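Next comes just one chain, in structure tokens: the form predicted on its own.
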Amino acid sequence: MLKLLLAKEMKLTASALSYLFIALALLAFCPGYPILLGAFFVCLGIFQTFRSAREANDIVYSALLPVPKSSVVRGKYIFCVLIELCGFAVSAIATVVRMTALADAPAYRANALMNANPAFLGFMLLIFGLFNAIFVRGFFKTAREFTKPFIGFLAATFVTVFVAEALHHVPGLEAVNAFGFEHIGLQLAILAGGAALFVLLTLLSERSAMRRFEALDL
């Protein structure tokens, strides 16, 4: 059942931008740029799917299928997570290249902004978790209105980007932005924390979204 719903999401409902914007995770290669915005653009691609789905009345169509309403929510969440993990994989590959072959590139050494390292990937997962918790969960409050949830996600994202970019400028926390494999233990701990928050925010918000959608009279 979920497999069929996911196939519907990927083949019928998904906007092409959801797939195209995965490539923007390659912003991890850009020096002098807040590379965490790559995660935001991946989420923006998913947002386009929700917008086009609303215009096509996809939620009502899905609710009329012989499946539980909770499965409709789960199908949307699985689609979002798959796109997010694809974007994460692209950024992870770019990060490995930057940490190895490009570790001593002058353009990156002179960069005052966040470096591509495991800490960056941890913050990226946090942004994906915030998208699921704020936007996707917020959408299922009405299954139609998404402006307020997206503005809420936008605000949370830019606060996260600001904190992440400022962190390594705090005395004693310079190791968060270390090059190559220096201080890899600390950075892996941040990655693990980001992964845990991503899973927690996604699972808890999915349950809440299911309850909201079950109570919604379409």
Given for the second form:
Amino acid sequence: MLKLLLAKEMKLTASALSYLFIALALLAFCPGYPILLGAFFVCLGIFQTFRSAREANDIVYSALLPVPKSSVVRGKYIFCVLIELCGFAVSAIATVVRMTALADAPAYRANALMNANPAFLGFMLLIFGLFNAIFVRGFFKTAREFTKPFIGFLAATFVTVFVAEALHHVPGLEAVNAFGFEHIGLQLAILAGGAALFVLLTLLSERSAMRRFEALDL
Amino acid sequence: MSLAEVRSLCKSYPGFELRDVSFDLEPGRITGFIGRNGAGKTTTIKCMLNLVRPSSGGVSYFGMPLVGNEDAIKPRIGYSTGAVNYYPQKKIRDIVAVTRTFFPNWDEAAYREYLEIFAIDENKRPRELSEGMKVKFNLLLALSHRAEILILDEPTSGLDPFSREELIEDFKRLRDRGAAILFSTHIISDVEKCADDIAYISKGRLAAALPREDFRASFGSEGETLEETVIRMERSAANA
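Coords for the form predicted in complex with its partner chain, given the form predicted on its own:
Next comes the full complex, and the chain you just saw is listed first.
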């Protein structure tokens, strides 16, 4: 049934921008750019799907399908996670290329901002988790209104980007942004933390969104 | 045995209250659900489809409560909520291709038959349809999976007289095959033509749920049409 709901999301509901904006995860290649914004743009692409879903009466159509009402929420979450993981995969490939083949590129050596490394990927997952917890959960409070949840997500993202960009300037935390594999242990720990938060935020918010949606009058 | 049981349904909104609505849907019977605008017909139907959560009371189908059994119940129900414009930019062919995957009992022959009866072009998009054609499109989806119960909100509103007539004949055919049909309408003559039972709602309260002949015997006067009876009842309720 979840496969059917995902197919419905992809064939009827998804905005083409949700797929196109996955490519913006390639911003991980940009030197001198706050590359975490790539995660934000992937989420912006998903936001377009919610907008087109509202215009297409998708929520009522979905709630009338022979599935439990709460599965409508799960279908949306699965779609979001799929797009987010695609964006993550694109950034992960870019990160591996930057850390290996392009490790000595002068543009990256002179980069004053966040480098593409496992810690960056961890923060990227945190932003995806925040999108699911703030925007998607917030949307299912009304299943119509998404301006406030999106503004909330926007604020949380920019705080995260600011903190992540500032972190390696804190004495003792330079290793977070280090080149190469010398501090890979610490960076992988941040990636693992980001992944754990992503899973936690997504699962908890999905459960909460289901409860909200069950109680909602459409 | 009833196919559907609506029991003590209550729902409060600011300025409106649905109070203690109860009725049954029996196999092989058509129920006309009548009442003026804002009487509570759509709220009742939305509660029956779990689109609106009742404040109290509930709905059961085939002996199972709807909440918690939607995946088992909904494939056996057909429903249409008027001229809602789903996916206005998508081709009807694509919407149907997705919809049919959710219904294990999808009847392609019935779908093709109604497609022809309603003269719907699969290559059109809902935004290109008139209001009446949108109603027909929603009905097409509702009628194409051998539903045992049909719940239809204003299915004849916006239809031309020919399509209404055809639809009423289809209701009768489905009834003869054992289906239970509930349809809400303002067009009392449609109820007169095909309904076996009448559920009449006024100001959020079910004023009567009776076989049509019993309804006439209880509330009608000599020589009065059903429409005249209902209008008289509404007027006396307003004056009360």
